[in-house]
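Have a look below at one chain only, the form predicted alone, in structure tokens format.
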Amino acid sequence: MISTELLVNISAAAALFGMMAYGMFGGADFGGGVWDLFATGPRKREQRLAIQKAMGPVWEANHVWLIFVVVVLFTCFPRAYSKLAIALFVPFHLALVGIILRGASFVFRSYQAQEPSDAADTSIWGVVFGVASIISPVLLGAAFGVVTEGLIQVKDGQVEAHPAFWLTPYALANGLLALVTCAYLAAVYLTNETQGELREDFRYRAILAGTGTAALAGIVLALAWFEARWFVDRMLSPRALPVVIAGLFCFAASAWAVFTRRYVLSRVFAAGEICMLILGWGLAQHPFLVYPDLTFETTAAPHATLLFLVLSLPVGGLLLVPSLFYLFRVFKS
């Protein structure tokens, strides 16, 4: 018989895997919206068409991973999920509105004109798409900052949190870091899907966003030293530190590949950076789901529920992974 502790850890690992996949694919989608809004220069129209071509077939499928994470959390850790939903009600719902608006505006813009290429011209739907692509990752990053800052307190089953605690300097710095990371990821991916001067446009944006990512990572680390010291100590623990170092190595290697125009390598390392840093966060966060009051074990669903979900994962994976692979093969190869 599988122990409850093992089922809890498998469920937590599944949610973490979903976050890594969402960061790697969904993050690039958000970044595409950022560069669509800030398309500039003589190839502004071509930049938007390249983004539209890259995102069009897959943007909706990428959000499968966000839905997967939400389902695993409310199924396997319902007590913690309810407390997070209460404490982070405002940023979560604003982020959800942003995700809906960006998806709807992306589609409306694509069908607003007679010719598909006309969608690259400036319109209200394009502005909505770009602004929503900025707001959503900032809010999700701020929510991440709130969790690591330990501002959500649970006493006698009740959430004790200030309504605006997601607006602290540390939380907002995390939000901005999430935004520039998404922008960097998108720019790196787009250098692999364009050629010539258009590729140089996105290479320049990758350098710009990568520099911003490094600067904001330093600011977040400095703020965390004072505002989230427990998290810094756990990130520097023997369990998480090697993974964090691997993530930093991937970031440096990706930047080197961008500078030296090794575009395939830059994409591999950029994706690896996202995966390693989220994995390092997960290892540092464990066993807390919401520090300092809620752990995975104390908020877990009954054994039968955990077992059902864990046994369902391979079945779902057999359906989901090949279908996503086929989708990318058809539209991205």
Contents of the next structure:
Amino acid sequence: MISTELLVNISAAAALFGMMAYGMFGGADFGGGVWDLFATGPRKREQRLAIQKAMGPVWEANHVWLIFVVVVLFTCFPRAYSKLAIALFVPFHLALVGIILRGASFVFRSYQAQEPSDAADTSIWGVVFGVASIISPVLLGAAFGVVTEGLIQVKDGQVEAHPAFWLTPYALANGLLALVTCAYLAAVYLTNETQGELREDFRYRAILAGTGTAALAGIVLALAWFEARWFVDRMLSPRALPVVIAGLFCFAASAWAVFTRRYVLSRVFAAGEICMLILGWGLAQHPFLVYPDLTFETTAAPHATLLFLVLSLPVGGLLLVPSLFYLFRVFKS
Amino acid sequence: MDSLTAARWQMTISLAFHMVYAAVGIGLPLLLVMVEGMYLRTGQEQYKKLAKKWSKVMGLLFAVGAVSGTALSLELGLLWPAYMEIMGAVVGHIFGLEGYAFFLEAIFIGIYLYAWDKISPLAHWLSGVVIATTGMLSGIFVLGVNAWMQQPVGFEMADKVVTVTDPIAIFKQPLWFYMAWHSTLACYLSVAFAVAGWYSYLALKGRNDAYVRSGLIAAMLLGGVCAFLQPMSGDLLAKFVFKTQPTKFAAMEGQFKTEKHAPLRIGGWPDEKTRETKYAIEIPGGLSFIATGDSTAEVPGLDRVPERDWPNIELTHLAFQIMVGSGTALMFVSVWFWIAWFRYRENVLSSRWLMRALIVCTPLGFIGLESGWMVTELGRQPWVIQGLMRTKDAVTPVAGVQGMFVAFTLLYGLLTVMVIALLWKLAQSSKDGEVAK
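Coords for the form predicted together with its partner chain, given the form predicted alone:
Up next: the whole complex, starting with the chain shown before.
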């Protein structure tokens, strides 16, 4: 018999794993949209075409990770999920508008083009695609910030939250950090899928976004010192600190690899950076799902539901991992 | 407009919109597997051209369905947090299974759309098979959750909190089985007749080449088989609803009075004030017979429950009539088509009246699908979880639902216009089909 506590922790780990995957894959998709919007220079069209080629076959699968996280949360932690849904009603709705517009405009643009290469021209749907790619990660990042800031309080089962609390400087800084991280990730990945001058374009963009990421990380940290002190303390606790350091090391290593044109390495380290930082966040956050009132333990579904979901993970994994491997092997090798 | 009305409308718009794309994601891959399979067997070019064309349509519609489905997975909780709290704990794992199926579908759709020349023809066809299978399974899993909302099983509650669950109980819920059949067939019917309608239109414009013929035949094969299975699955489902949700059954049929030898009403308008269904063609004892197999059996009417537990009877009855009517029409047209085919073979495409009838049928599958969904959902009101939680108690306490409803309605309206325009453009560029004689 597996203890409920263990099931709770495995479920929480599954949600965290989903977030890592969403960050690593979905994050790069958002970043792709950013570079599509800001495509400039003599190779503007080539940049857009490279982004479309890289995203086309995989973006739909990449975004299922978000659904995975949501489903694990509402199945395993239904009482926390319903509170989050109330507290984050507006930013999540707006993020959804972004996600819908993004996916739709991506296909609309390519179906509207007379020739496949015309889809790289500046068009209304292209702009919509780019703008939506900015809105969604900012809002999702801000939601992250709100949770770590401890602004969502639950008293007697009622959510107490200011409707505009996701507009605090700390939350918005988190949103911007998410955005530049996505942009960095995308630029690094794209250096792996391009050649020659085009690759230099993306290398240049990676350096730009990497600098932005470092700067914003500093700002977020400074704001956190005042706004989310408990979270800073927990990030520095022995449990989370090694992982956070590993994340920072990965970031530095990927930046070094971009500088020295070691593209494969930069991709590995950039992905590692995202994973480690999200993992560090999760370790710091645990046992709170929403600080300070909701823990994983107290909001968990009954034992049997958790057990079913946890047992389904290896079965689902057995189907999904080889399929994902096949997808990426066909298009990314 | 109060929050509840706005939330219900937002849900209605989102689901009605998504359902079209979900049905295409279930039905079109099966048609693709059929024509691409024929190409692999026979090597005839028109099959490949059909597969390429339809896969373009699928690429467009699947993308829109994927994002509107992502939105729905979050909207459920955003609009109905109290409902989500119970549903998630008891049957959230069914959405988990749906998640795996949809994930596989999304992976293989990427492969299917973009890897025509990168993998072997057999591997490509097999990814189509995976899409068709996982698409069907996704739909079936979602229905599992809906079946649970109609007849919640597998849990105990104390003080509004779910305390014990049995995740297996839902798998033993017969309603799920009946709904799964009925709804999956409805998706196939929608897609098959929409496709058949298009090729009939081309035939009416004078085209009778292998490309148009093959497209029409493939659609009518799927449509014909499903049109026949559908009344049977509907009958089984109705009998089960009669036993387990008599109020919904009474609303569907406009049955106000509890009576023996109850008549089957075709058409008609149920008047909630006078408590009678007017202007209907009545077949004496028909309803008793359909519900139980015995024309003298008693059918419980709406008088059995207080009015506060009534669904919207006018709409439920109307939607039910539309669903049955469109299903019946599809069945008759299928018979007509296949009799004509066996008599006239290729010349069937020159039969103008038949082609016109098929064009009229183009939207009927989707109309049946949407109205059938309305019967299921409206008939369950005022409950969101039958007998356990009223819809009004589930709605979010957050202010500003109205704004989101307006935004989502405008957004989905815009996407609809755009999708129609792009499908039209795709249809116009059918030069590839012209040459295949």
